[in-house]
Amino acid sequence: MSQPIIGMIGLGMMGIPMANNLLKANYIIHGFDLNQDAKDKLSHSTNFKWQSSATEVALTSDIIILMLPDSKIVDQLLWGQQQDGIVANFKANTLVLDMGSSNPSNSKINAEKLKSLGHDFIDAPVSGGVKRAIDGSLAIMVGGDQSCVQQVMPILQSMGKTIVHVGSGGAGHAVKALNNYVSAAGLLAVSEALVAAQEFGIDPHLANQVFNASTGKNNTTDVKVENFMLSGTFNSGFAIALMRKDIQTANGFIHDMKTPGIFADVCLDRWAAAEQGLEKGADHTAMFKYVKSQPKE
């Protein structure tokens, strides 16, 4: 396909910078989001066309990128209640790229259902946050048929730096959920460690400096502690509710595989408690604030 029209549904904090990088690569985008403000943030490009609905995106696009919060929303959009979802309005041989954090089981089913209708499905969730979405250096884990993955590889390379084809339909979303579980476990551990260090009288900035020079270094110590946690800003751009959802997805996947998941159970319990204990809409880095607020054992 020489110059496909790319539809984008879901133009939020991640979707807008991802769309901008596609526009920089001279792709044509037809976009829609329930938030009309997204239109103004992309209208600077003549290659961007705002559509009045998701249905209009489906009618006019060859490849449709979904950047939506969860599988419930994705499934409702695709299939509707009475087979009245946007799939009914697809052009022939439409390819769907689900780049949000969907459930791997749902994604596997969507791949099979779309295939039976003559369409293709790739799950290609991303990791790296808003900063890496802006500079086009996202990590993208991809699930789907090899031929379809090769077809969209130039598109993915416009948004990401590290792109790994991890398996068949649903595999990308499985690895994304597992990645976020590992990340969440690290952030929780760092939060508990820094609070204990402070209680002893150790400057947490110095403790984190040691972590970053030692084996305890991880994404939280490297990126989040100084910028969002010790600064008290708690504004990394990723909500604690979304982190809890991803851990829940990973936990369910681990148990579905009947592999050990004791630590995943504990991690999910602590993140769910923090979500309930913090203000609505709290950033996931506010886990540090939650841990500090807990009574001593």
Second form
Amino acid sequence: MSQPIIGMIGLGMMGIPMANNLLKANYIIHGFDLNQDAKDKLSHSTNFKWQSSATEVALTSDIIILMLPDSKIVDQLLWGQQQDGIVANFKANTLVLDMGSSNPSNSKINAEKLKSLGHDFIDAPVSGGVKRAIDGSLAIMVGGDQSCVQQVMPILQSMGKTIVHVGSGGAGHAVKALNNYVSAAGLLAVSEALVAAQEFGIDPHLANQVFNASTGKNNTTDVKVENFMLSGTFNSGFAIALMRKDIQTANGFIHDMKTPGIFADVCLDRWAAAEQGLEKGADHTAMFKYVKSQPKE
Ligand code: NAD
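With the form predicted on its own already on screen, would you show the form predicted together with ligand NAD?
Okay, now the whole complex, with that chain kicking things off.
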């Protein structure tokens, strides 16, 4: 394929900066999002074409990147209610690249169904948040056939820095969900630790400084505590609803594997409670605010 047309459906917090990096690498993008605001954010490039619907994207693209909230939306878009989704409008040999954090079981099925229709599917979810989506340094975990992965590698390299092929269709989404469970567990632990430290009269900035110089250091202590939690801004760009979805996916995956998951149960329970207790649309870093607001035991 000389110069593939890349369709991009889902141009939100992550999709916009990822599309910008593809445009910088001279790819041609045909994009669509239910939110029309996305159009203005990308129309600065002559290589970007706004399409009036997801179907239009399907009709004109060779590779279709999905950067959508969850598997329910992905599956509805691809297959519709009765096989009347966008797949019916695909060109021959279309490659679907699901880069959102979808459910590994759904992705495995999507890979098989698309293959049976002569298309291909790769799951390539990302980690690193909006900041690393902007500077093109995302971590990308990839699931799918080796030949397809090789084909899309240059595309992935224009959006990410660490790209690891972790297995067959769905494996990328499994690793992504597990990563976010580990990350969420860390953020919850840091929140509880800092609230307790403050109760004792310890300056939480100093406590976090010590964590960062000690074995407690993790992505939350390193990146989130000062920028989004102790600052009170709670605006990292990753919604708590999406984090809860990812933990739920990881929790389901762990239980499907029948491996130990007691801590994953507690973690999911706490994040679901925080999502309920916080305002609609809250950022995931507001978990700290939620822990702080809880009555003493
Ligand atoms: P977002 O809500 O900002 O963007 C999703 C976009 O999809 C929205 O613009 C929405 O209008 C659009 N959309 C929804 N349904 C659609 C449909 N049927 N057709 C067309 N467009 C539709 O979410 P985001 O933060 O960009 O996250 C996208 C995915 O990436 C999620 O799966 C999320 O879990 C994952 N993710 C997010 C981050 C982050 O830091 N925000 C980091 C890593 C992974």
